[in-house]
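For reference, the chain that follows is the form predicted alone, supplied as structure tokens.
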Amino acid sequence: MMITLLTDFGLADHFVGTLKGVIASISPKTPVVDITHEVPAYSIPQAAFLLDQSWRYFPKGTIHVAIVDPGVGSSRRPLLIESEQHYCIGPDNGLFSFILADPKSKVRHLNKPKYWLPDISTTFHGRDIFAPVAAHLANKIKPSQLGTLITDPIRTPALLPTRLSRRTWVGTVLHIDRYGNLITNYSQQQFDTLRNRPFSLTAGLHQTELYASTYAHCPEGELCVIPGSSGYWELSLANASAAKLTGLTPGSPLELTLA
């Protein structure tokens, strides 16, 4: 088995290293892979998107620990999710919304303190609950021993576009990559006609009607809608930052109208 880590902890503090220390103490032979620790602080939708973009590319049986947890220490539940022979561990706050779209997913409330660290803080469940549970799971402890099945995990409906009329939808910016591309929540599968049908996408005070098949085909200085590798449409600016031009941030609305 393998364990991946995705958090908003950054690398300036001891948090990530401590997670790895807990895992190594319980399951020393289990490899640990960092997906990212640079999720913007408290950004649950971005964490959900980044996890969804990465987990399927790991071997079956991989354990994905995802922690963006502004509700740590509250009544929010710690979860274990089984989906497509992968496992996900983290807080019940919508972070696993994309994965929970699979109706075959099994969700467990992690409520067996036997598999946690002895002393549980109110501010660092990543160290005290999520990391040790992941390590025990890697050691072949069965999911049924770690928690009780539940049917009501939190899902975030805002991750999907809302239809306003027959030809108009309001979506959102899911993520901004390091190049300033705005990754939208308009899926290429659902909105495939953007490749060959007139449209208008409004982003703040800016509007574009341009489709480009690649970044290289986007005219200099013009906002273009591009089919990104994520499976969602991106709003891009050739050799520059669409985010900086538009001033949009994750969660900003985007209005799409089909002609």
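Between two forms, the rigid core is defined as the largest C-alpha subset superposing within 1.5 Å. Since the model is a prediction, treat every value here as computed from it, not as a measurement. Residue numbers count along the first chain shown, from 1. First, how it differs from the form predicted in complex with a further copy of the same chain.
- A displacement of 2 angstroms or greater separates the C-alpha positions of S200 between these two forms, with the rigid core held in common.
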Given for the second form:
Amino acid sequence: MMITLLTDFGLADHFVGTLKGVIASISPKTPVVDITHEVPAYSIPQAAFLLDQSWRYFPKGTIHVAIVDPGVGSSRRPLLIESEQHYCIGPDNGLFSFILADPKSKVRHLNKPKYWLPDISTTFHGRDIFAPVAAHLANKIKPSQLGTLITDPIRTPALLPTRLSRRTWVGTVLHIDRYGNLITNYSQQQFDTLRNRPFSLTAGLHQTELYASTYAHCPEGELCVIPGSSGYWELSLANASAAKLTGLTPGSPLELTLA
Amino acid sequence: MMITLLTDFGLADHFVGTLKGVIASISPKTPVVDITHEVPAYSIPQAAFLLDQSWRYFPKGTIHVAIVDPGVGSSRRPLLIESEQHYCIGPDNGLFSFILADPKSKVRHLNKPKYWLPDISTTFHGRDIFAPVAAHLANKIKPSQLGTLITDPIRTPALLPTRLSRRTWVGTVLHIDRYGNLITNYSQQQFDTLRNRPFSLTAGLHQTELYASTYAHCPEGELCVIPGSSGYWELSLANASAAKLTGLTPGSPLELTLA
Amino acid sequence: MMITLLTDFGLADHFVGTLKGVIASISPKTPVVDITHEVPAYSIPQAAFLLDQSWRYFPKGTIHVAIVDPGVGSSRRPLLIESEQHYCIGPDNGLFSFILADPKSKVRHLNKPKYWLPDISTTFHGRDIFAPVAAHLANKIKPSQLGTLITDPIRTPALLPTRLSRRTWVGTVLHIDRYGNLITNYSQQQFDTLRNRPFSLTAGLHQTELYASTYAHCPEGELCVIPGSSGYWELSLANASAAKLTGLTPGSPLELTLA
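Given the form predicted alone above, I would also like to look at the protein as it appears in the form predicted in complex with a further copy of the same chain.
What follows is the whole complex; the chain from before opens it.
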């Protein structure tokens, strides 16, 4: 049993350390692993994407605490989700939309203050609610003791490319990674045809018709469409930043035309 | 028994990894947890604040290694402090002022090279002195074997608001967090009256008379005084940075007038 | 047995978390320690330097996974190196040049897909090859089962200062640390004479003739040569950034003249 953390807390404050202190005080033997704390502040869609990319790689039974929580202290509900023998804990604001797409997932409203810290601040539920609940769950407290089942968690509709005409779609940039690769929302499965059929992808003022199987096969200085590790097609520039070249950001449109 | 680390080393160098290697070589089973390594370089007051915000959330027996050490290699003393069954290790430069405010805290000068690495550099006592001492302490070496008691560690005077007149104080910005919230040195306990009595707080060219119980209750675009999780009043802007709006930095003055 | 990670992945993506998930899924009890993930993107020499500075401080038997891998997905080989009872895993691109300088080091080409993830992406071999192999090695799978011995790994020639005349050398900046110290490639061992013999070191438009034993002995505002913890001479500015003052970057020349 391990706990992962994914937040927009950054690493310059004491926030992440404090979460780990709270967990260690309740469940000293449970290992805690950071996924990332550098989600852009308040960016729920980026957090949802990053969680979706990583959670399946952890062992069954892992407890994923994910916190991007602009509504902290308001009436938004704290949640516990069970899906494919993984657990997710965090605010009810769409952050878990990918996981909730599985109709077998079970959702609970965390409403048992017995398993929270005694004093609840209005601004740091990570410390006061989410971390203690995760630690108690790691200590084998049953989900049913932590909250009651609900059926109406917030689900953000999946961001799929829109078909404009028989051969044209408009998609979007889901995420920009460290290397400036633009991760698109064109899935490799649905758009498998890009591997061997001529296409044209428009990214801002730039356009590419190049497919490359790896970064190393992408000609220097040319924008390429690459089958990234995310399961989505990615727009890349060999050893340089496609994001900087194109000026695109998450949410920017990407028009695809198949020949 | 666990060890926490709080430094201004940043994460781009090998420094933090090397500390963990040294600890693992001496005490392989002791878990090591990062509080933060992004304290602004040389900023002792920020490190003191961040340590004070987090250490109590860790289990009793935890060893906190805190290093912001512009005087490394000079005659400044390496310290071991015991307080409320927690241990703190680091340089004698005011970093532990909050913990030393407790008159029952015991302070030792780490002066037993037997528990240091064999070669002591003049610039990296984290690796050569603080990490090995923490690891030996985790291995149950007694504090009395690691150093001799002293009574004159450096204590920076507490930074409290100054009363200017019967209804006016001048305080300061203690810290700016990831979200651009300005953490003031007005404690919620001493200034509890802000919850229900009219007030006016001046922050640079801006002024606010608004109290909000949570970020979510703060009107869009308006500076609000919020009871943050720090125990101090915080100046916040809903989903935006109060620090950017006001241009204030740690140390900037904040004038409070009660109506 | 522990695993360390050193990459240019940054901390804003899910990449590091995903590596840790893969490792935990194969070898749940093995602790994983970050050296750094903030190596500048694609910078193999910086990664080689940072690995060289840290690996010896870890316990014997440690497995170091180091990934800066612009050639991922091409025909560059994945490697496993054994040296002084440490293991290194990563791409064959010069990243391990320091460790390979030891003629007793053994090098294997990781060519046994049995110990990889079932689906291999073309862009994230950290997740698909290096992390699983490290976890299997931690589980006591023998190196000989993971790959076959080779003798021709890529070795970047050591970057040593060049002698221009009897008393003049031209060296370079190896690395710039968090504090803006310029780590040179003048080793303290070879150039021990700087401690007590007049010298002049030219750094861009600046020049210094000052030696200081510690940061605290460096006069405010003056560039000093300091015996840093790296084993190399460092150019420092007390409580300020020598990199900012001089405008130098890794690779910039540094001319040394002995009097």
